[in-house]
Structure formats: C-alpha cells, structure tokens
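In structure tokens, one chain follows: the form predicted alone.
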Amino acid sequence: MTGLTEEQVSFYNKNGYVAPIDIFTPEQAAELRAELESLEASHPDAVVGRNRNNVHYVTPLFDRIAHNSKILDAVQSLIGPNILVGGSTLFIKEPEQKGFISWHQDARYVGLEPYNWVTAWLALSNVTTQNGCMYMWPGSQHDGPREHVDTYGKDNLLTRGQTIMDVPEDITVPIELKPGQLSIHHPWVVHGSGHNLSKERRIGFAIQSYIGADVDSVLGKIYVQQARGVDTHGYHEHTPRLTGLMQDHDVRFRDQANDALKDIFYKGAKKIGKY
C-alpha cells in the first residue's frame, strides 16, 4: 500500500480537505473520459438526473474506480483498513452552463454516524476555477454541523439546494484538478462550486461515500459494498459488483438504492426537489 503521506494526512486533519492526489495518468484518464462519452452515446439516459446516483452500480467504468487500488490507499489512510463503497454521484458541468452547488456540509443530510468516512472527489477533465471546481473552506470541519437553508435552486445541483449562509468566501480555497487526479473531503468541510463560465465540460466522479465499516446510517437505509477489509460491525446490507453494462437486473437495484438515497435525502424536508 503506498498511500497518502504524513504529511498529507497532517494537512486533511488540519484543513478537512486533500489535493491533488495522483491516481491515473493523463493517458489513463482520457481513456476513461473517451469510455464515459461513449457510454453516453450509446446508453444517453445512463447517467443524467437521477441516474447519476449510484452509477458504480450499473457501469463498469464507475465500478472500477469506486474500486480502485490508488484511490483505496489513499481513504486507506484516513479511515482505517475496512473500507465500505456507501454511494457514489457523477457531477457533469456543460460547457457555460449555469449549474451550481451551493456552500453545504456532506455530513448534514446523509445521516453517517460516527464521521469515519470521506468523500473522495476524482476528475475526468481538466477542473479549474473557470469551470466551476469545488471551494473549500479550510478548518471548517472542526466546528461540527452548520445551519443550512433549503432552497431549492432550479440551477442549484443539490436535491434540495441546501446552503449555508454567510461563507467568507475570501479565504475559501479552489480545488484545481487535473485529469485523473483527486481530491478527498471531510464530512463537515464546509465546501461548493460555482457555474462552469468555459467552453469545456468539466467532469467529476464523487464516491459518496466511502465508510468505515463502525460507520451506521441513522437516517435511512443504504446499500454497501466491501472495498477493502472486512465488514467488522454489519450495519448494512452488501450488493455484489455489477454484472455487465446496464444490465437489467443491476438497474433495477440501482433504481432501489436510488429510492432509499432519496428517503434519506429529503428526510424532513418540505418537498421534493428533481434528484
């Protein structure tokens, strides 16, 4: 296991953040894109609204990299050797497009208890401050849960636009990634991005997220899968890998564990918003 450096670690236990973390070359990582846009041609309903949830689940491009080695060793040394896949999300920004996310904590809906578990965030472009990467608000996570207000944004990409008021902006830092490298977060970073103002798609694949198997859910029901380790505590239910590209009875599951996310999302809320 090669793993995150002392060093590294120091700096995500000081900041509740990581990057950039070298996973795949950039010619692994054009291999991946080029994979991704063919499954779009061929299968375009795959991963566009709600489908981009849990897509590790129905492709074999996203479960390999929820299952990668690299990206293993790095959570590896974060939260410990049984390592739990709870969920996974692929964030597509198009070309000057308006979509956003507001300033949240992953921690405040998701309902995973105790926090020993990240959010590991990898690029599949090139993902700059002209076209919308992630903000983060360095050593926000020590200070625990934060108001939000649900607001339910048409351009907002949270399912219910749920934002944290008042961010001092000025001394939140950009996540610039380049194709193939990484980026891990702490459950209460206070983090978000903005629109996508250039003229290429900026693409990033999230596995939200990977636990600690002492991690409970306490909202809801979800779905895991053994990454690595073993199951220590058997709070959840285990999924076997996908079977083949969008094959039927994968999907079905997938829809399943959608539908679960989403009693867990909107938990409390007012309504329904469109993930």
Ligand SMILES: O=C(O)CCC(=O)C(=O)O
Second form
Amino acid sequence: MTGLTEEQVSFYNKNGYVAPIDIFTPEQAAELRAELESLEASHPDAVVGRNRNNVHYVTPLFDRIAHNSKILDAVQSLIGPNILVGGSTLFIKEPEQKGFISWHQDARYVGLEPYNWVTAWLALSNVTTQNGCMYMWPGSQHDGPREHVDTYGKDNLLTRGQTIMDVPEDITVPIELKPGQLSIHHPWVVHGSGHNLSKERRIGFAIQSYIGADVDSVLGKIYVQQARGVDTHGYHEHTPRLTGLMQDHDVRFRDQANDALKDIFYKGAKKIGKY
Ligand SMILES: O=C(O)CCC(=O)C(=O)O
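Since the one above is the form predicted alone, can you give the form predicted in complex with the ligand too?
Complete assembly follows, chain above in first position.
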C-alpha cells in the first residue's frame, strides 16, 4: 500500500484537505480524458444534468476510477481499511461558462454520520484559479457545522445554492491540480469554486463520498459498493459493480440511486432546485 505520508496525514488533520496527490501519470490522465470525451460524443445524456451524479454506476471509466487502488490507498490513510463508495459526481465547467460552487460544507446536507468519510476529487484537466479550481478555508473543519443560506442562485451548481456567507476569502487557498492529481477534503471543511474564466474545460470527478463502514446515512437511503475491506456494520444496501457501458439494468439502478439522493439533498428544503 502506498497511502499518504505522515506529513500529508498531519496536514489533512490540521487543514481539512490534502493536495496534490499523484494518482495517474499525465499520459494516463490524457487517456482517461479522451475516454470521457468519446463517451460524451457517443452518449451525450450520460454525464449531464442530474446524470452527473453516480456516473460510476453506468460508465466503466468512472467505475475504474472510483475503485482505483492508489486512490483507495490514500483514502485508507484517513478513514481506515473498510471503505465503501457512497456516491460520485462529475464536476465539469465548460470554457467561459457561468457555473460556480458557493462556499459550503459537504457534511451539512448529506446526513452521513459519524464523520469518518472524505470527498476525493480527481482532476482530468488542468485545474487552475483561472478555470475555477476549488478553494479551501484551512482549518475550518475544526469548528463543525456553520449556517448555510439556501440561495438557489441561477449559476450555482449546488442543489440549493447553499451558501456560507461570512467566509474570510483572503485566507482561503486555491487547490490547483494537474491532470491525474487528486485532492481529498474533510466533511466539514469550508470550500467552494468560481467561474471558469478560461478557454479550457475544467474537468473534475469527485467520489462523494468514500465512507467508512461505520458511517450511517441519517437523512435517507444511500446505496454503496464495497471498495476495500469488509462492511463491518451493514448499514447500507450494496450494489454490484456495473456490467458495461450504459447497460439498461445499470441505468435503471443509477436512476433509483439518484432519486434517493434527491430525497436526501432536498430534505426540509423550501423548493426543489435543478438536480
Ligand atoms: O468541483 C467543484 O468546483 C466543487 C466540488 C465540491 O464542492 C466537492 O467536491 O465537494
């Protein structure tokens, strides 16, 4: 097992994130990106709108990434050996597109407890301040939940446009990544990302989240895949890995998982947003 170094783990514990972590070589990352772009051409509906959620159920590309052993080694350093994939989201920002992600904490709306879980975010393009990389508020995870306002902002890529209003932006840190590099962040770290102001696509794939087997879903049902180790608690329904690209059975299952996700995301919300 390669895993994170001691320095990386203590950086994560202090700051609530760790990056960059080298997962794929530039050549491998270019191949993965080409596979995504050929998928977008052959199956345009597979990775847009609400279908950007749980793409690992229907595309071999994202299934392979979600179960990649180097990523799992890094995750194991933070949450232990019994790891479940609880979901995934593809975050693409097209050139000069208006989408942004407001300041938020992942743990605020997903109902995964205890907080033995992480979000792992893999770059499949260059990810820079210019094209809308994530920014982290270092150490903000130590203070637990913060108030979010549901703004339902037009260009906000989050379900309710949930926003933490009082973020000291001058101390936030950009997470720039090269293709094939990963960042990992803590459930309570405050983070967000701006518009893509460049002429290049910004492509990120988030495993959202890798959860320890001891993590329950307190707001609704989630489906999981065993990524590593054993399911010591049996809280969730397990689903097998996919059978091929966009197979009917897998697509039906993804839709079912995304319906369940929607119930969680909008629990208690005044209105339903885009996804
Ligand atoms: O892709 C982005 O810019 C933000 C993604 C995010 O908020 C997350 O992965 O938790």
